[in-house]
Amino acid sequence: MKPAAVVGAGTMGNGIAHVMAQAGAEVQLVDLSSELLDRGMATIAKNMERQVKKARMTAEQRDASLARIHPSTDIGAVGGAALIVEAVTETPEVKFEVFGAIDAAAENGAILATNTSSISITEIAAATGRPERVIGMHFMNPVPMMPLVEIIRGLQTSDETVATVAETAKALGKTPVEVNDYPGFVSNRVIMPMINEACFCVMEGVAEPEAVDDVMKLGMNHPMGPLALADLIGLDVCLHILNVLHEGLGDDKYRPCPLLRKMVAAGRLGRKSGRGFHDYS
């Protein structure tokens, strides 16, 4: 694979760097601080060690993959990459600022991809001087395990960019599915109303969180209940995506549940805070 870069070393960013390095790419992993980079690299090492124990890679492959990831706090490190994937916080203003910086540092022919789960690709592309080479590349969490990559075409994204990114996804062992640029794309437009309705069930006293999740797992054959899934995604992220859907589509069926808003305000964000609809302490 050609050299790549990932901007953002959090949950999604370190997972994307992981699969790129495992596929043979030299990867620049960029974030604001050494502390964030160290945390991301530690997560990658832990997840690769788990793959070794499950015989999904050898110790030699693990060591070689880790050696292909180059942490940096300098956005200029993306300069030699053919594909740059942004995976920073899901805030429009931050995305636009980061994309402007990436655009300035990247080579003219580089493709700029965003892992956004809900923000308009067309709007992000407008923050650059190369909108035809900007695309959505929405990986699923956890990245090393989940096979889907949602490929989102902005208004000006070229056919060549779409084809290149789809081939790259296949080289990473993923299945690319092309969708168009609408709020929430397909994945979140379908899953978030279910999560939201599960929140309403709890708020209205229809059932406890465990019961709601058991009904969906045992009755609908879902691998994880909607509230456990919300805890995994992060309740703050779910709330943000529902706000984007509500504002972008103007339909009250996307109105975030008041209980979800209350839990986010209280800092009960799910797994990452130790408590959400379920207790992880």
Contents of the next structure:
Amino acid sequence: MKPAAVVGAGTMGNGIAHVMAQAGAEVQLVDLSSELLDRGMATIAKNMERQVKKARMTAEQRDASLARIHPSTDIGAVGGAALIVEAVTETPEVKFEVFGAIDAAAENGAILATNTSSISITEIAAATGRPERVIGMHFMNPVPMMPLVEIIRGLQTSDETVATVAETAKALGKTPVEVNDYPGFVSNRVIMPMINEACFCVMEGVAEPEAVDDVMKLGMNHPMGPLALADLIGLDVCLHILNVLHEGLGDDKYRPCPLLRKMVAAGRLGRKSGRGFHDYS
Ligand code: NAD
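Could the form predicted in complex with nicotinamide-adenine-dinucleotide be given as well, to go with the form predicted on its own?
Below, the chain from earlier opens the complete complex, with every other chain and molecule after it.
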């Protein structure tokens, strides 16, 4: 694999760097401080160790993979990469600024991909001078485990960029699925209304959260109920994405459930706060 870079060493960024290094790429990993980079590297080492224990990787492969990841606080480090994947905080202003900086530092031919869950690829591309080489590369959490990469084509993304990124996803052992740039893409446009409807079921007293999740697990063969999934994603993140769908598509069928709003206002954000629809204390 050609040299790559990942900007943002958080939940998604460290997972993306992990799979790239495992596939043989030299990876520059950029974040704002050495503490954040240390935390990202420690997570990668821990997750690779788990793979070694499960005999999915040898100790030598782990050491070689870790040695291919080069942490840096300098955005200029993306300079030698053929593919740069951005996985910073999901705030439009932050993304646009980071993309401006990546565009300035990257080689002319480099592809700039974003892991955004909800921001328009076309708008992010407009913050650069190379919209034809900007694309959505939406990995799923946890990255080393989940096979899908949703590849999102912005209005100006070239066929060549789509083909290169799809090939790269395959080289990472993932399955690329191509979609067009509309609010929520396919993944969140389909899953978020289901989560929202599950919230309405609880609000209207149709069933308790456990019952809603049991119906979907045992009756529909879902590995996890929609409310447990919402707790895992974070209720604040679900509310944010529903707002993006509601505003972007202008259809009231995406209006966020008032109970979801109330839980976010109360700080019941799911697993990360210890309590959401279910109790994790
Ligand atoms: P996170 O908060 O865990 O990590 C974001 C990282 O970006 C942090 O380490 C932060 O310090 C860093 N960062 C912020 N500004 C930066 C800058 N200017 N330069 C370099 N680094 C910077 O977030 P996450 O959950 O990893 O999400 C990252 C992206 O992935 C978001 O766009 C999110 O929507 C998307 N996403 C998240 C999930 C998920 O389940 N968490 C799933 C799919 C997609």
